[in-house]
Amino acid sequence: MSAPPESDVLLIENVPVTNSSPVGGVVSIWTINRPDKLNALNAEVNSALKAACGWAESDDTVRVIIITGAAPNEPPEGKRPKPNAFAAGADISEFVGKSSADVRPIFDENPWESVWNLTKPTIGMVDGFALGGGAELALSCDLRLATPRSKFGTPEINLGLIPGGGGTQRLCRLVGYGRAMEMVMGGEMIDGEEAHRIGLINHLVEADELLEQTMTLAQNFASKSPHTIRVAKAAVRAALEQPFSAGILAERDLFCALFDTADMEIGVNAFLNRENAEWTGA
């Protein structure tokens, strides 16, 4: 296993997939760790996220990528303490003085997109805020877990904005044009309970329960074949990126071609000899 980057601003822990195989498969978890900012996305953190995106999809050890954000730390004394927050959006301060020249390289090399590109599964993991380019984040994860007390929210309009990192198509895409459109445009919050409702989040979590659930989810990818899971992946993507005669095809000829492989040889051997499937990854 390749050494993940370093950064102070986003921490990343990766943890032994059980009964791994091939041996040596991780859980990663990246923590964006401003929690005196609510995690609030700086340039600093976009960079590390873009940059922990390039070395686990080159590294063959990482199957799982969970993304979360740190807790509140504890405060000064006579101070209330501040917030659960996943990522309260972007860092508003980035935004003075810039003209849209200066924005455009930044949402063209975004961390949204190297996040939605990852070829292996991605889980975002929210306790609290999920706010613009938060809730963008989370959306660029192929699921969601979130806590009651969590608050998801687009609200770019009060600032005379709109969303910018995929989240007027992503939003869309999961919970339907009318919703996406009260969310984008009145910029109101909702919460766990109705993100779970109409959809927006996978499953809904009480926050000592969190961690272990979202793992519980995570380790189960882990143990399939790392190159079935990406075949995965890809098929159910094109539900989203071709029309509809288009995708049928697309998962045709990924659900032919695997019959090319070994791991398809070994599970369904392993099925008809009631044994474990011991994957190759190939």
The other form holds:
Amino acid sequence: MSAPPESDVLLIENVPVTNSSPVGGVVSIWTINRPDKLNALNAEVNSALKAACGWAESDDTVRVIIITGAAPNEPPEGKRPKPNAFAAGADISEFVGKSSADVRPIFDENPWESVWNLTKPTIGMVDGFALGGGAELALSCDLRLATPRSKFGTPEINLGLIPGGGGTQRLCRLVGYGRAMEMVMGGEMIDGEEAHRIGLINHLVEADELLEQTMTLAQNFASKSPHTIRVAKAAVRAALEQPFSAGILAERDLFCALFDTADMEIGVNAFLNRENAEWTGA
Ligand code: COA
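Show the form predicted in complex with coenzyme A, please, the one above being the form predicted alone.
Complete assembly follows, chain above in first position.
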């Protein structure tokens, strides 16, 4: 495995995949580490996320990526503890005095798109505030797990803004037009239970089980052929990006092409011989 990029604001831990095939696979856990600022996404976090995405995409040992936020630090004597957060948004202090010409390049090269464009499975592991750009980061992942005490929202409207990291589009596709409109225009937060009810998150999990359940999902994805997993992601993604009839054809092309892969032969033979498949990744 190549060395992951180092950053104080984005900690990367690589956990070996159980019974990895090909050997050496890891689940890469990325922790946004600015708990005193509720893990708000400043320029440093954004560039660390982009660098991590470049690394993860180019390193074959990275099989699944989990993105999460650092837990709060112990508060100083007499101070109230900071709340838990995945990320409470883009760092608002960096908006001061900016014009459209200033922000355009930042948003043209943004971390939400880098995460979205990863061809490997991505999981948002949320415990606490996931607001604005933080909600958008969770939405840029393929799926999300969250605790009941989590709070999701797009409060940009209260700043005279709208989501700018793909939030309007991804939210609408995930939870539907009416619910997306209510969240984007109202700026109110919803808790983990409501997020689960409307399909914003896949699983509602108690805080003390969040890591274990997220890892169980990640290890399951990581146990499949990395090539087939990429193709599966591309096929489902086509449903978002193409008209229905084109998506059906895209799926058929991808499906047929898999019949020329080593891993399809390995998977079918392993099933027929009642053996575990040892994937090559090709
Ligand atoms: N950008 C920059 N700093 C942020 C931030 C953000 N999006 N969200 C929280 N912080 C900082 C606060 O300024 C505060 O810093 P300080 O202790 O140095 O003063 C620290 O994080 C703790 O936040 P605080 O507001 O004191 O916590 P709280 O428990 O009273 O409230 C929230 C929590 C999430 C309700 C509140 O922080 C909030 O509304 N944040 C902004 C959410 C937002 O609008 N996000 C969209 C941005 S596009």
